[in-house]
Each structure stands twice: as structure tokens, then as C-alpha cells.
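First, one chain by itself in C-alpha cells, the form predicted alone.
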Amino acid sequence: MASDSAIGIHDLSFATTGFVLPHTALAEHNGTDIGKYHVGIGQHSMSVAGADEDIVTMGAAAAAPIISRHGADQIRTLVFATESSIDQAKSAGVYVHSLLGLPSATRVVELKQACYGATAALQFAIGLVHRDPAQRVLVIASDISKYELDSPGEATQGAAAVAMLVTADPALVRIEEPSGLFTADVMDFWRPNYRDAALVDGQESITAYLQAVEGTWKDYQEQGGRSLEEFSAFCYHQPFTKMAHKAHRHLLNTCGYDTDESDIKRAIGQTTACNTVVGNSYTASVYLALAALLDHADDLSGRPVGFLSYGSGSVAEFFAGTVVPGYRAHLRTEAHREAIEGRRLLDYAAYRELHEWSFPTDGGDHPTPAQTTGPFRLAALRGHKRIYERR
């Protein structure tokens, strides 16, 4: 199943924002029964970005511990996956490259396809390492999901960045061949250039996601992939936590199994720990699920994990990875816990103020209030240029 030269995720680190809104505050504002959030969609809180935070500051914060541990000498490529892009031309990764002090002899590119982009980045990285096994590729997935106030999608907002170092002979997860692929032109979720918030057809999105689960699995089997019974756990893209339950139930049904809730919980239960409290992180979501699984599960050494990456519009991929024996020595469990627990609690009024905050578009000098305490901050917009600071 795995290729001769093992390539995969050597290190993984995530970051989120400085603020958090509990769903109890949202429910109190709009008169919703809290069960609709806690049980119905499986969400308890969501990360909210400060005025001095964006995908660059989160991406740099996620990647900095990787550079600190491994150095940057063999990193010749940085791939930045996002659907919250800050510029139509310049890659957000170029700003991160500067903040991290990476060598000038580096290729940097941004990839986009809704929430699927990070998996494209991972596969791109694997191809580069196949070609030159001495090379290491830094993959960053960073997103802030934002919907209009009082819209149906508001409760599924969130923000996070995941950074992964992709190498030969990885310490965490060996990514296997083959992949199951699926693309369909659907309008379930999109964001035109003239809008800050995405447009969503919620029911269409669920239908399209489940169609993609079926399509990728069918192709994965046709390509000679593993049987369902071999997998110890499944990491799904989680626009909201309950979607992973729906997706796995659909996969079991597709394979002719009854949908026992305890089987679903066993397969995905530990992958939802971060998403429940961080919210939807778009491209980072499926790899945040992996971080949660590795940080919380019993020893998974030598065991296969399934990945279902879905991006609206829609493109999806199913693939497998085998957890490397000894992986636990390389985890960042404590740092990840601190990233989540260190967020400052917002009340609804403060959240609403942050939600509505934006830079003027006149190209003037607009400093941002110093609201957060992370290692990097968005300091200003000056002459149409974003100014970042390393703390």
C-alpha cells in the first residue's frame, strides 16, 4: 500500500486566535436553544480573530515551533493553503516567509480550492520530496471562517492554522498511495470577490459533501486502496463537528454496514476535540482533526488512519496514512492545549464589534489596536500595504 520511500508528516503544529466566543453567548443573543448548537451541530465555542490577527499571523504562529525545532536549512518550498486570502496576487506565504526568516532560496505559493486546499498542498509537497528526498516542504493551512451576523452559518464560524513539515522518513504519519478523487461543479458555498462573507446553501452543501464521500471512496477502492475494516480512525473535514458523524455514517452505509452510533464514535470521536471548541477552520480543519487524534488517542503506532478532505464547489480526496511508531515523542500536545485554553473570552457585544471591524480601503495609514499577545501581529495598513510585526 505504501510506496517504497516513506514520505509524510514529520511534524505538526497548530495555532488559533486570541479570542473565543462561547455558543452560550450566541444562543442567549438570538434566543436559540443551546442544544441546537451543543448537540445539533456539535459546537461549544468558536475562535474569533482580533483586529491585529489574520491568516498570516496565525500561519506564522503555527509554523514557528517547527522552524525552532528543525531549522530551515532543508526547506526549499512553503505552500500556503487558504480560502481567506488577503491579496489577489501576493501569496500570504511570502509574508510568513519573511516573519519566520526563511532563506531567500525558497519557492512560496498559495493554493486555493475551498477547504480542500491543504490536501492539494500536502500532495504537492509529497511530489517534491519524491523528486528530492533530502528536501523538506513546509505546508501551512490557515483560515478564518466568517459569515454574516444573524445568518444560519454564524454558529459555524472559527479560525485556526495548521503547519506541517513534509519529509522523507517522517516521524508522525506516512502518507500512502493511492488516493480516491472526486470533483463536481456545485454551488454549495462560494465567496465572490466583492464579498467578505461567503454565500452558503446549507442543505446543498451537506448533500454535496456526502456525494463526495461516496465518490472518493469508490475511486479509492478502484485504485486498490485499503478496506474499511483496516482503519483505526477517520479524520474528516469538519465544517461543524456533527458533519463528521454524518459523513462517517454515510461511508458505513455506502459499504453496506449498519450505522451503530458507538462505531461512529469509536472511529471519529477523538478527531473532533479541537473543532468543537475552535469552530470551522476551512483548509486547516482535517489536519486539526489529525492533531486532535494524535494528541488524545491511545497508542496508534503502525495503524492506518483514513482522511477525507472536502472543499465546496467541490473537490474531495480520500487517502490513508499510517501512524509511525514512536510518534508520541514528537507531539505538541501541551502547546496545543495552551493555544486553545489561552484564548480570552468574549461577550456577545465585544464579538460583534470584532466581527464588524475592517480596514478602510483608502490606502491611508491605519494602525491596528494591539488586542492580542501572540508572537506575530498585523500592525497596520499603510499605503495599501499590510505591515506585520514579530513580537
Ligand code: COA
The other form holds:
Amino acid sequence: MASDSAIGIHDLSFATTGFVLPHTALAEHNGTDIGKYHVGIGQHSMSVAGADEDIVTMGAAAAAPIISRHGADQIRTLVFATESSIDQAKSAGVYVHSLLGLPSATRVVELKQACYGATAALQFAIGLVHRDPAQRVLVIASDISKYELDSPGEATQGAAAVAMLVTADPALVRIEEPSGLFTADVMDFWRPNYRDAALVDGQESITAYLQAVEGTWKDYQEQGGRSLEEFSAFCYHQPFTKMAHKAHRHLLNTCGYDTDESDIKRAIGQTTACNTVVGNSYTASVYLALAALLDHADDLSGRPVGFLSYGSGSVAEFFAGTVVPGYRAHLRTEAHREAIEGRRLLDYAAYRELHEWSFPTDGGDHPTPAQTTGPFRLAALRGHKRIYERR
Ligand code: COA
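Having seen the form predicted alone, please provide the structure of the form predicted in complex with the named molecule.
Okay, now the whole complex, with that chain kicking things off.
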């Protein structure tokens, strides 16, 4: 049986939507000083979904390159993490399983606990690979973050999917034991079943997140985790990138350090490049931080990285991963750059139209306009069934 330290992320690929709204357009519409967006919350643009894309099309687009590189033979489990689910019963992962042509001998399930879900999926995947190191688990985190127009949350919308292949002897990051865990029943962010847009108490979510940083770190230390000084970088969940800054400052304070701006920048600076232009991708956010770090930092071979995964409501986990020597040969830096740069620019009016778009609920045949050019599209809602196409 493989040891815990030899199981982790073998491949990582992300996808985002076909459209992007720059924060300058939002600021011009609502009269906000752009400094609030660029500096105050640390966001420059947000991915916006077209009418013919959703968490399934993004998830499939993120996972397809992994299947074409490694095949699907050893994948017996697909775990789909999301908090912007498209169905109350059927897992979004089953649609992805079909679009990717995965073997029928696969277990597929959807997991939910706000933005934390993908970390639960990663840990469950590690458990399965520990039981049988010949098996591989496909973890997909895919979300569209949507808040009310003209609400404070509007500037922190976004969308992306991350797919990770979890295996023994991984090529990118070995995930370590122990984890630090923290759960508290708080109402900082939630989305009742009857709503498309989430409800959020922004200031409460910042306070709850910082309590979770403290709580997970305390438990991580009690479980015998590494000391703060050992880490080369920290990947935080980033509902907006300034949150990573606030979280790391809080962790330094918790550990009795003065907060030095250059220390914070060194720890998180390379992890925000994707999230600042994609926006909040909920479950995918902390792993987009990892993608940015691996794609852009100097060689991290053998270096420990800290992960803080936070999901409102709330559940959080702090854990460590060690970057595997030789990882750079397996990165998808160019494809990630193309996913971000290939998005089409929206003006405010076009963004608003997409924000307000939704399917009728009458059970009729409702084709979607062909707006996007990605490998998969949501073609229609027909008799209450979502119809997907592979291009
Ligand atoms: N230049 C630079 N900074 C500026 C500024 C300007 N012109 N104007 C304001 N700011 C700063 C503020 O000082 C503040 O910084 P601070 O937090 O370090 O004090 C920051 O910009 C945000 O300003 P604030 O007045 O708090 O903004 P807001 O009321 O619009 O709320 C959020 C911001 C992030 C709380 C809100 O967008 C939100 O609720 N987002 C959703 C968060 C979420 O999804 N949480 C759940 C998952 S964790």
C-alpha cells in the first residue's frame, strides 16, 4: 500500500467561461472608484458564463485534456464538487462522465459544502487511492459565482473549473497528513433552493473565514503539522484576492509574528494571478491558486506549500503539499494562459443581459443561443432535461 506522502495531484487543468467583464466596466456603471476593485478587493475582471455554458461544460472542458494525456483506464471514481449545482438529485459528474466517454465501471458522485467541497473530494480521493494504489480518481471542482445585480457581492462574481487526477506517485504535488480541521455553524453565505443568486453577509464572511484560519491552524499544530517557517507559499481560498492577504496577515498574527507586507507578498503573491482575472470560482478557487503558483513561481521542487480551504457555513481545512521534483514538465501553463486570454470582452449591457438570462420552467423545448466556442456546450433544455453537445 502506498504511504500518504506518495499520493496526491498527478495532473491539474483548468477551464473558464467564454466571456469576461472587466471591473472598469462595472465601476463605470455604478460610479465606484476603480481603486476599490483593483486594490481594495484585488479584482480586475470576472469570467461570465454564456447561455450555452454551465458547470458541466466547464468541468468537462477542464477534464478533457487530462483524459487525453493519461487515458481513462484506471479511473474508477469521478467526484464532482460544486455549490452551484444544476440538479437537486443527479450529479453533474454523470453528464461529464458521458461527455468524456468514461467507462461504465465508474462511481460518480457530487459533493457540496460551499467552497470547501473540492478539498473534501481531494481527501476522499486520497483515501480511495490509499486503499488501492492502482486506481486513479478524477476530481472536478466547477462553479459559477452569481450575486444580485448592484449588490456588494456583484464585484466578486466569477466562474471556473479545475480538474485534478489524484494518484499514487503523483507528478505535481504530494498531499501530506495531517490536516487541521474546523467547523462552525455560521450564516455568512448561503443559497436557498429557490434562489439562483447566493445570499452573503460580506463582513460576516470575512470574520468567519479568519476564525477558520485560526481554528484550522490550531488543530493542524495539535495534530503535529509543520511549523509556519517551513512553508514556501500559501494557497488560500480566494473569494476575492485581497482575502488571501487578510488571511495570511491573520495567520502571521496568530503565530505571534508582526505583519510585514513583503512577507505576505512572498507567501501569497504568485497565487493570485488567475483569481484576480477570473473572479470567485468557489470550489475551484484554492486550486486555481495552486495552478497560478505552479505556473508562475520559480522552481518549487521539494518545497512545502500550505493550503487553506474555506467553505462558508462553515467548514475549513489546512493541509500541506510538497511539490514533486520535475513537476514543471507536466504543467499546462500555455493552455491556462489561453483559457484566460481567449475570453471575449463584454460591455456592461451585454453582461447584464447574460446575468438576467434563465431557462423558462415550463418543460418545453428551449434551445440555447450558440454563444460560446468551447469543446462542450449546453444546447437546450428539453422536457426539463439538459441537453449537452460535444463539438
Ligand atoms: N481605493 C482603495 N481601496 C478602497 C477604496 C478605494 N477607492 N474604496 C474602498 N476600498 C477598500 C476598503 O477600505 C476595503 O478594504 P478593507 O477590507 O481592507 O478594509 C475594501 O476596499 C472593500 O470595501 P468595503 O467597503 O468593505 O466593500 P463592500 O461593502 O462592497 O464589500 C465585500 C466588499 C468583499 C465584503 C463584498 O464584495 C462581498 O460581500 N463579496 C462576497 C464575498 C463572499 O463571497 N464571501 C463568501 C465566501 S468566503
